[in-house]
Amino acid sequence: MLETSIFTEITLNHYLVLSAIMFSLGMAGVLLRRNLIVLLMSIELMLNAVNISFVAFSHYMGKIDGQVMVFFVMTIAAAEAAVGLALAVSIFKRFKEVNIRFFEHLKG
């Protein structure tokens, strides 16, 4: 007996909607928050949303280019996290708080 279900297969649109929602949440975090750690997490969320899009397009087009591009994006994300956390430690050591407005005082 063949059952029909309300659930259909996951299409490219499902992945793109998920990616758009994740990217929007990340952008909201970057624009609305002033804490450096939250800012870095929001940027990582945006990069992961882009990675989902790359992999989804790669899968549905039958090519591996998008999946290769994800490795480059992950490398950039790792470097961004390392530099960002080093700046956060530097700010915390000097001001005993991690806040974006303290970046302008790091010159001297």
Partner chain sequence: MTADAFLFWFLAFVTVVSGLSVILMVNPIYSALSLAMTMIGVAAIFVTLNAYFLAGVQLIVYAGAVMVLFVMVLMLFDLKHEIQAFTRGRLTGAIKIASVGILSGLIVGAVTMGLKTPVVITASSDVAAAPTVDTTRALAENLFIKNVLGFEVLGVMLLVIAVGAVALSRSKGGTHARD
Second form
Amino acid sequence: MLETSIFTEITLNHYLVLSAIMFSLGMAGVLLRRNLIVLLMSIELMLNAVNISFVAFSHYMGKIDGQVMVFFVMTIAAAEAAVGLALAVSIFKRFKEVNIRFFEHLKG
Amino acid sequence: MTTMGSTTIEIAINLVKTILVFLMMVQAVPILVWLERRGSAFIQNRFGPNRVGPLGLVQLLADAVKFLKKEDFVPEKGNRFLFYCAPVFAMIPGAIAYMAIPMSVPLVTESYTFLIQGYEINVGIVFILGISSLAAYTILMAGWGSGSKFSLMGALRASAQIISYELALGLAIVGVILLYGTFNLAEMIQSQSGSLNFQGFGYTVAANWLPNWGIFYQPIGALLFFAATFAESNRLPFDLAEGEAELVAGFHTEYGGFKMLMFFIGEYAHMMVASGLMVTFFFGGYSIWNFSPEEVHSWIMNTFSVAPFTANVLNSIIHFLSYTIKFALFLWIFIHVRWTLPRFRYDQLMDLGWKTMLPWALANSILTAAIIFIGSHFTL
Amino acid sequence: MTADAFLFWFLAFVTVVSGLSVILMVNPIYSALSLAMTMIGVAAIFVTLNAYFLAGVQLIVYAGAVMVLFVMVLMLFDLKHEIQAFTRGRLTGAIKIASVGILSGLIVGAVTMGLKTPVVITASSDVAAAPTVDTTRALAENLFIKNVLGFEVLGVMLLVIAVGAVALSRSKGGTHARD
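Would you generate the structure of this protein in the form predicted in complex with its partner chain, following the form predicted alone above?
What follows is the whole complex; the chain from before opens it.
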């Protein structure tokens, strides 16, 4: 008889594992992709993964503070996306491509 | 909260309700198209559809056959997948958002309370705003999938317009939320019952000859909200998405036949959401002026001498009619404005959104918050 | 299988698959659209955790504004297929894949550990018990009373970021450059 309670009873662990999987997906994206905009999107993926674990903790611990943290994370993520995209537009105007290797031209 | 239900029968009932509301929306579209064509013909002093059937009503069936029989065309350089996805997704946000609007008093039986709406969600406004902000994707997908410069430019124009006006839309609602102190649409409608009754600064000013509707508390908010919904649903005077005379027809240049019709259904769905929200926020929702649902219920009981359950059903139907009348009035205003006002230029549209409506909406919400705070804490 | 469990597995499937396609799609527009799908899935997960207001905000801010911005920029760039989508170099690539593998291994370890240890925390709390209006109200009270300093700092930061983004896009080579 196989133990099926892992499939039918959703606990905090399930949400944490989901969050961890999404976080490592985002990390893989940051490490493996070369397109600046895809890098930014992978960072958004990582932030979302963290948000899931914050909300899950808030729900299962019965404290609202986790949701407030999610609020702050969302604000910072939106701001980061705005600045990142502005940088990407500058790079694109110059080199007609948004590959990350053009970022070495930013020095000096 | 999103009670999809805990038992199987509740889930089944909720699913049936969702499908019913969706079908209602889709069925309302041909009527609106007919009304739009007849109305425009009357306004602009020309002939509308008048040959096929009485008042041209059967024209709709002919149109449907025409749409179905047209060639299914995909541009060669386009992206086939996105090109087919976009019209399907165009219908979804409007439909899901409309389902959250309560259309009548809940129907109470012995064991269940049927809400006359697709589903109830506790943070109704936030949810509706979120869902309808997804409409920008369908436009972008259509513009990109067509593989044409005109489509892409039209799509960028339209989606920039939608996300710009979303700010004014959201801020215009802040005053309403402050006024009623809730996100729940049903609770908003309940607090609009009775007659007009200002309270604050230690005084109470009552006007028995006026209903207690939100428009009397939030006139600027109502105006800004209604104007912003015109831009959100891409209707004239903000219809730069399809300004076919001066700009090539926007993101649906390459579309034809049934796919085009699906975009139209999406546009009408947005109109319906806007009208429904307008009625809910500012015109008392389904409530009948001067009569509370309980009074209507007892009136039905006494006049027709029926059982309480039948009276409940009649009560729901009467309130649904009340909602529909207000709702239809706003839909007509949408149509009337489309055929009477000229179109904005793109820079005028952006100036209006960012430099006029956004500051006014901000001022409105700050003023509302200040008046509510001072009025409830201090007396004159 | 209860409705809750079914909902969780379905949403987990949707988010993981669309998250995977974000990093695997060669065309960045497909990546962005899959990320939008992930955001919608995450919003639905928030609903299953009774965080209704956050779910709405997630839809408005992430799916409705941030991702639309991404998609618009990508469409303006008109990048059909990338010449060099993935990382190059054998050694660095191997190191990167290995580090991702190590992280995934840690996750597998966490899963097995989580299965072995009994569940200490159960969903019997005030937030879970009262899933109605009060989460939103409690959120507002916490945000504006306990964390009001953070809120104000975020406001200042948003102002700085807005000025910075405008300055970047108006500088040489930006979208609104003053030649």
